[in-house]
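The chain below stands alone and is given in structure tokens; this is the form predicted alone.
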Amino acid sequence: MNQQRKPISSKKVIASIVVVSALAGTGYEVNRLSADPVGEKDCPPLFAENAASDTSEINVEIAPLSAGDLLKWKQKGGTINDVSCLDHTFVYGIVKITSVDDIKNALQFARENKLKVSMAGVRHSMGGQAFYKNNLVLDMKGFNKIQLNEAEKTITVQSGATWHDIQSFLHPKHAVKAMQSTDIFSVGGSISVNAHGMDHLAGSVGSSIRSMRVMLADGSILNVNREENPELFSLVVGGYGLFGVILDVDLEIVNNDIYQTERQLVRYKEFPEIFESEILLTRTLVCSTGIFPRRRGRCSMR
């Protein structure tokens, strides 16, 4: 006796196709990521002195921009990578930034060509979050001017400057109040992740910011601090460049005092008493000097 087969529903067919396609795509990606290298790494060397000196620029006139405006193309098409060589990404192009107008023109070009934009300093932000496929990359390394305001105990720094640039500029009289643990990173990159340093008293980089200028996607520029546009301030600090381009920042500085370091080994049971009698006491003394601002009657050292 022949049994009549039930027809396969279209939903099951579509679901099967989706599952097979997903498995094939996953298999392709796994095979691509686990494959042996096919040539030399295309990311830059770790140390600048080993890099080939290429200061040439390609100036391309862009029709949508007003007459005479130029984008300083460092690269059209091709790829970009971070220093780990793990985030090889195809991009629309890389524009060299040396002025505020360069940023404004690049953002206008991106709007008119429906491109996403990312900012790159020394490219130490790893994990793939710094680049986007076929986007426009702003190379901020040449955007690095520094100006001292000794009376206010601040410096105004463009976002492409590195902490090494700042240290060299301030030495020997002044020093930064807070910075990332080493000086190879850019200021804009450190602010974008709100990096912390080794000084637990100073807190994260964001704690030393007096004010910033930020350019939004439409090319407008806003002053941003804890009183003026405070919501945007909290978004930009630690915002991974998603809310605007940091132009420059006013950072607090301190006297370049030299400290003598000491270490001691303690038993874990003795630590609470040492913390109470030594570490908290040091905090109280530092707060009494007025170095850190007071909020609600308490010394803020975040």
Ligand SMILES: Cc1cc2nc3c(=O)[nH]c(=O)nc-3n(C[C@H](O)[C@H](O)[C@H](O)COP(=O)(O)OP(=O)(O)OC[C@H]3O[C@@H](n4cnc5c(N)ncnc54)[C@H](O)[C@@H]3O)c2cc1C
Second form
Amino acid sequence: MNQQRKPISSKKVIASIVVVSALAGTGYEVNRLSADPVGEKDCPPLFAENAASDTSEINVEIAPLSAGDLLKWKQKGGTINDVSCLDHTFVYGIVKITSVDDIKNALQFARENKLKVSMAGVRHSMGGQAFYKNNLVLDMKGFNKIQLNEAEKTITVQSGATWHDIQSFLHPKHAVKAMQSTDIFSVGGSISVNAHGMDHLAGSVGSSIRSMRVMLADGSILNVNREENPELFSLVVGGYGLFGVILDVDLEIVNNDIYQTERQLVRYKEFPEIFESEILLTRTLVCSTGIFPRRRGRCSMR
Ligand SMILES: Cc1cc2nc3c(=O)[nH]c(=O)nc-3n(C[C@H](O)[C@H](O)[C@H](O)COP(=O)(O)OP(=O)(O)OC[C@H]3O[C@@H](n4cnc5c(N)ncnc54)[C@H](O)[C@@H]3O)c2cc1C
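Can I have the other form now, the form predicted together with this ligand, not the form predicted alone?
What follows is the entire complex, opening with the chain shown before.
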């Protein structure tokens, strides 16, 4: 008997090709994601004991460019990431900043080469919004000098300093007035998101700023505060670095009083009343020198 084979329909051929390609693609991706790393991680370790030294440099050859010779390159080419390790972004390069001139030169280099610029403190803002593809990154961590103005009860601090640097500098007499719930962040990164801490009476970081110096994209430097350039002040505080580079800041400081924590369970409906009567105004604090009535968030003898 002569059995005639049915011709394979073109639909079946196409469907088979699609399935095989999809399987091959998935296999490749699974293999890629589960493979051993091929180089150094481009994001910081979560725990200090795992931290490799920060001296490793990635060198990718790029065409030599004029003002680039003046810059301290931490990395040319390569990638940057934030603390989440999920925002791997290719960059033109990363420049180490230790002086105002470094920032000026970096901005000039960026203008000459039509590059976008972003600043990086300790890179704890996650989501990728702090980076831009192929941009020039200013690593601000080395720009961290602090000066105490005791008579004014302020400090002048460069924007790469962390709150930890500042607390160590101020201890034991003074303390930071407003910062996040931990001290790991940079001053520039904190102002750029107008961070808040746990003390509702201290307000956000922006409320403790007396004045700032900001470098604009053209390299000019402006004093920025509530009287001088007030519009720029309100844009830079919470402005995610989009309006200029924060150079240094005059920040209000407070006495290093010791707070005593306490907790009580309350019915949520009663909380507004308790907040008004007990927490906001009349609560007493144990200060380093005794028990005094609390006035607008500070231990005070008056
Ligand atoms: C574990 C954890 C706890 C947190 N707790 C709090 C909290 O209690 N309260 C709160 O409000 N937030 C909190 N945050 C959010 C945190 O305050 C922000 O992510 C903050 O921006 C981190 O500072 P950074 O130095 O890492 O900034 P980065 O992530 O390095 O930078 C943040 C932004 O600031 C800009 N920037 C940095 N330096 C400058 C500069 N010199 N001039 C201009 N722009 C600059 C950058 O371009 C970027 O857009 C927390 C985040 C984490 C991960």
